[in-house]
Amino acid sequence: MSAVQFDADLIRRYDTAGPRYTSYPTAVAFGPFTEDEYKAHAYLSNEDPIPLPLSLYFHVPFCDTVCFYCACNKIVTKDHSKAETYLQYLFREIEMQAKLYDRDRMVEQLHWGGGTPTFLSHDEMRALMDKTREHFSLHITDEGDYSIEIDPRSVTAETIGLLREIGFNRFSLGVQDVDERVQVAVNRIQPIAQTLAIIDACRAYGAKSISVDLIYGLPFQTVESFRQTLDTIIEMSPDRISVFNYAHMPNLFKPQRRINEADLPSPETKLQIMQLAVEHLTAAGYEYIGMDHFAKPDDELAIAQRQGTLHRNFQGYTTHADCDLVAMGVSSISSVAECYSQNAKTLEEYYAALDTGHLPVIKGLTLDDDDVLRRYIIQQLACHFTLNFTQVERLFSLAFAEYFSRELELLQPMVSDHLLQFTDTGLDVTPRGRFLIRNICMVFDVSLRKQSVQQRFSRVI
């Protein structure tokens, strides 16, 4: 079990801006990258003696209302015909991407994100999954890890039944907060009964996993109001709960300008809310997985962490460590054979590329040996709170103390603060260091020494 110890004074001292490490290098390091470079890596991925299975991600960017806290790539519209046009282009991309990969590579993981994937009509959802099955090898049983982000305001029990029928078995529900005053302030009115009805439907249709997303740091939140939110969600008993820090960056995200800064909780209140969340959720039997994520002990994430097989990618924590991630749709990011590639960020650019018969790749990077090494280290720390120097030396043919002499020096203050301890074979993150794992990972992130992080990343807490 991943015990976590909350030390408010330490957290205040270490609270700085930093990446969430859904990739390494992070997306801010991406530069010019061509369709041909991406294709070369895709072909290369087929040539492994035992090619990796595939993970597919589909981005559905539409929302019919705007949540003021949102920092996602989205298009707010009530015109549902836009989805019809978008799917026609997405189908073209599916056809083009599928040609790059051997058909015998099973799709072990599949995810629809957004925006709001449930913006699509029932017929459109069915059509998108049919098109995917036509061109990729999906499981016909429940073996795969096929998940979707759900806005409970946009679905019915019938929708959940359809999603189960077409292959989804994991459902992630956006809730954020159940307090009505908070919901009004962020323009997301979502009665508790509505959320509960969808969770009940997920259970009735045999979902393998249900997760709920919460956000702390929103307008009008107090320690007491968030306690009530946590109690309400704990009673609903989802398998996983995420408690994300609201990063107020109105200069980067236009909808956030609609939030009155004077209504936001103080940094001290935010800290107290997060302490409450950690203590309340662990007391209720949830295990702290890391970076804002909690799971029941019998959930696959918790089991994978105990077994040393947990992984982290652009969708967060996952049990599927060894997959090439093929991402489709506007702004989506693929990770294939030691390269990252990102699609065009606007519909106009996305459509224009596909109209000319090209994949809409606009930027990315090819990982060099040092990137692969540091990615491995950051993965080990973020997922397992431990690092075996001997294993790193064996896997990468290097002398750890020599290669990472600067990093070992930078870790010393963290040792003094009891965030981590050195062992005979490496280092272990302590229970009080687990909440600051992003800071520990940042020590091994060489790119942070070359750029200003304050405006590019959210704060650690």
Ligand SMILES: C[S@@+](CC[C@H](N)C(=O)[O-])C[C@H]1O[C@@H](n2cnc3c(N)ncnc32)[C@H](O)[C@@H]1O
The other form holds:
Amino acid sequence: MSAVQFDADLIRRYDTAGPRYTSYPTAVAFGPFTEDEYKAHAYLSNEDPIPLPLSLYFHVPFCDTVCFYCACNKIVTKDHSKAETYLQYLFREIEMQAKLYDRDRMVEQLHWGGGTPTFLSHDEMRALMDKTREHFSLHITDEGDYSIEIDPRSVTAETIGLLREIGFNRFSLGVQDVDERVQVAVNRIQPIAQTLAIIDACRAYGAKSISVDLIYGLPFQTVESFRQTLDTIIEMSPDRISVFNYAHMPNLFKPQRRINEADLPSPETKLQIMQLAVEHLTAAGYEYIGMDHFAKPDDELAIAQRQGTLHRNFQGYTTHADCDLVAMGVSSISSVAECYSQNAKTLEEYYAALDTGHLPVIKGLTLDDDDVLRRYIIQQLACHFTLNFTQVERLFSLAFAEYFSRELELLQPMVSDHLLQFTDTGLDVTPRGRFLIRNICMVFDVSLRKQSVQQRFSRVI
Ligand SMILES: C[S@@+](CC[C@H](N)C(=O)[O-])C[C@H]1O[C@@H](n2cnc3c(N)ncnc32)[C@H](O)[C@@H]1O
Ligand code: SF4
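Counterpart to the form predicted on its own, namely the form predicted in complex with the named molecule:
Complete assembly follows, chain above in first position.
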């Protein structure tokens, strides 16, 4: 059980901009990277004596309407024919990517993200999954972890039935806040009954896991209003709840300019809301997994954390550890062998590359030995709140105290602040330190030591 203790004073002091470590190094460190480099890693990944299974990600960038807070990579349009064109190109990418990987590599994990994957029509959803099955080896039973992000406003119970039929077994629903005033201010009107109907449908169709996204820090939110939102969602009893911090960065995300800054809760109120969320959800029986995530004790994320098999990748926390992640669609990021590779971020660039018979790779990174080592350490900390120095020494053939002398020094103030403690074999993050896990991870992040990089991340509060 991963207890978490909320210490407002400590959080105030450690409130600094930092990444959520869905990868290490993070995407801001990506640089020039070619299609050929990506292909070389893909071929290399087949050469392992026992090649890893695959994880497939598909990015569907379209949304019907814009939510003003949104920081996702999306295209807002009412023109559904855009999806038709997009799928034709995505199919080409599927064909090209599939050729790089041995056919006997099973797809253990599959995810549709966005934007809004449920922008696609039922026929398009079916066609995309058929195309995927034609070119990759997908499970026909519920063995795989096949998940999709759903905007409850864009689906019916029938859609959920269809998604189950084509192979999805985990559903993640965007809710954000149930308060009407908040919903109006962020341009996302979503009646509670609509969300509940979709959760009921997921359950009726035998979903293995249902997850709900909430955001704190939105306009007009108060401690009391957020308590209502939490109570409403707890009543619906999803298996997982994510509580994201709203990062107001209107310079980076244009729609956020339509949010009136005067309506945003103060940092102090945000802190209180955060505290409420942690205490209320844990009291309701949810376990704190880490970063922004909570799960019921019998959800497989919580089980994996207890068993030490939890991992973290671009999709967040996952039980499917050792996979090569092949990401398709505009702006998506693959993680294959020892590289990260990102696709073109605009449709124009994405289509242009595929039109000339090329994979739309625009940037990425080949990990060196030090990156692989630090990635392992950050994963251990983010997933398990503990680090075994002896194990690191054994796995990477180094003397921990010598290699990480600077980091051990930087950790000292965190020991004095009771965020962590050293043990005979390594370090343990305390319940007070768990909420500040990204600050602890940042100590091991060398790419972050460059100031300019740090300014591109959101703060804790
Ligand atoms: C791609 S959306 C989910 C699917 C669907 N488009 C929807 O909104 O229901 C992913 C999630 O990112 C979160 N999100 C988006 N913008 C955010 C922001 N600026 N700060 C924090 N969380 C954000 C929301 O919780 C949202 O549900
Ligand atoms: S939150 Fe979801 S529906 Fe809203 S704009 Fe972002 S991706 Fe689209």
